[in-house]
Amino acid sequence: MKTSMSKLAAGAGLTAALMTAGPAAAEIRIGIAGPVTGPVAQYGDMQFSGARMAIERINANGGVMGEELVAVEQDDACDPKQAVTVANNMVNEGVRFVVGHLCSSSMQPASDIYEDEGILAVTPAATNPAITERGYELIFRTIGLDSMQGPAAADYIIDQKPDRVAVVHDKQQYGEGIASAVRDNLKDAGINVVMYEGITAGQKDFSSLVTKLKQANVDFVYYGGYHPELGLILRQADQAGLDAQFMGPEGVGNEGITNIAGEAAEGLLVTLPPSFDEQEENQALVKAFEEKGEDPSGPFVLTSYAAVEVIAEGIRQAESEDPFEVSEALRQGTFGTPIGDISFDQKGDLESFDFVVYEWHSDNSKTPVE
């Protein structure tokens, strides 16, 4: 009798306690799905890094409609199987909307589940225009395609008038859909496009390809994928003398690369997108980042930051939570960002977006090329 009466006493207070307390307070809960394990984890952190930054301002300044944005975080490793567990985790955890994921790879079967599910997503990073080609109507993302880099990648190299070219991919959605991007452009300004060779991510050992480039006396080789599989591919190639200019998309733009090639990576090519961190209209933010610690300048930092941003307008114009409603508005608004003004078509891609060439430099720095 007395251990009955007691945990009743205990019960009435907790019931007491919370009803003093009140209510808990709303909440819109974000999901942030991307890399923080694997070989791209350091593209993760960007990722990571632009979706905190927008949340924290946001909430900041009273959040979305008096609620508060909360953030719910998972690591797919850039890994297509884990995409799924991650995007399953998501509709488990109720969430609604998702800034990700951000490999190609990922982001394609991640995008299944989140339409069939009601789940809204912007993906910052995942360029392959696959993943809007499905008529999905919750799928966004605040990048441009590779239908984009591709060509702006080739329309340098077709200026550069270079006689003999290789274009080298590592089998990936990503990768090679890039790759393929850039030849079939190649090909049509009547480029001389010698060899078209695929290696396995993971891969450590390129001195098959580098004899193969030597023996095909290539001058210029562009390669689609991540910086892991480059890295090694500059330093070989530099130690078997290979001469030939090397470019490459947002996929190898990092201090990674300059990590595992040291000095082979100086004057690597590399479309990303603009150095938005050095726009005047950017430096509050930038020196909010720097506060704390953190870099800005990667290239999928402010357009995850962005992806946040348009989530957040798209309830308000809306007036909605319901992720359809959320998706109308977004089809219909014009949103200001640290990208730009931005508006999306009916496959929920940019109505533009602008790729631009850089020089990396083994130091880490990278330089405009006119």
Partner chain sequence: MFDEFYFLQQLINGLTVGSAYALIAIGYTMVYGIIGMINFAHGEIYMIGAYTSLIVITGLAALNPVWLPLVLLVALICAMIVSSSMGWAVERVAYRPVRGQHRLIPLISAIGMSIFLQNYVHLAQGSRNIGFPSLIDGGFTFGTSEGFQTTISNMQLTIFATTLVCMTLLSLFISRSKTGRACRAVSQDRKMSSLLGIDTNRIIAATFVIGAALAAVAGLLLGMYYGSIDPLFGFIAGLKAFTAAVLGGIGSIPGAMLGGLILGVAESFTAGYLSSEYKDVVSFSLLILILLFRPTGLLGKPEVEKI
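Positions refer to the first chain, counted from 1. These numbers were taken from a predicted model, which means no experiment stands behind them. Compared with the form predicted together with the partner chain:
- Look at the two-part rigid motion between these two forms: residue 153 goes along with residue 248.
For comparison with the form predicted on its own, please write out the form predicted together with the partner chain.
Only a single chain is listed, so you will not see partners or other molecules.
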């Protein structure tokens, strides 16, 4: 009994020694939490490759305040339960800065733990507005919010000055949220919104809706929702000879829309995050990715890269590794990243994140609209 106690004490001493030895070896541990397995693992690949690249390049340039960044990678499978385990592991690993999580539903529960344990987390992908609405000090994101997309679309529509606009949505949180934001912005700008109507997701017959749109004589239709329904609306509207410009959010901008609507998808307007990898100033970085055999074009690669950069720069500006001081620095500064010069508001959201209006083509390509 006595021996085991002394062993335990020795063990505890060793652990304590190791823990103090950690920072002494001059390293800053950056947690990367995202799905390595599960249904959205391909998005996780983007996150990991972007964050790893940023860590590599920062270390090659001498690290942060003479210390090296070390990645601690954990798989949350985009599962809220596993995300909680991952967050606790990060605490046990002594991580004080996390890039993640990817999914809003994982970020939500994990952020509670990070905030309580004094860990600063920057999500490169979670867009649900609720995540930053709880007054947390340590939670940031390098991606836009669902609620920014509606105003972006509305700005475009206002510029076009359509005579009669219809706003249609699928009654789900995402679609109706964006659609109501578009409607409110349009009304404030004095645009004539003649119709605001919900449909049921999964429904297939939109002939009555199309007839109604035709009778209301609309020349612009905004749809909040996903591609299966909009694809059918486009197609049935085309067949009924409805002559109106259609527009939708990110959720409709994928190959599925062309698969369903075919030729009718030509000319559809979609708001999407800009393709950062095509921008002039990022070409050196894009080349670095290509040399490693990785693809920088995914939507979350460069936002993850930016998340690591922002953490590193925050540490430099705060001249401290204390997450609370770093979070203060993040709220004050402006940071040059591959996704542009970014600054954060009090909630930890980006001050601005541009959504770009693209025109969709029936061969699944898209061109930006001026």
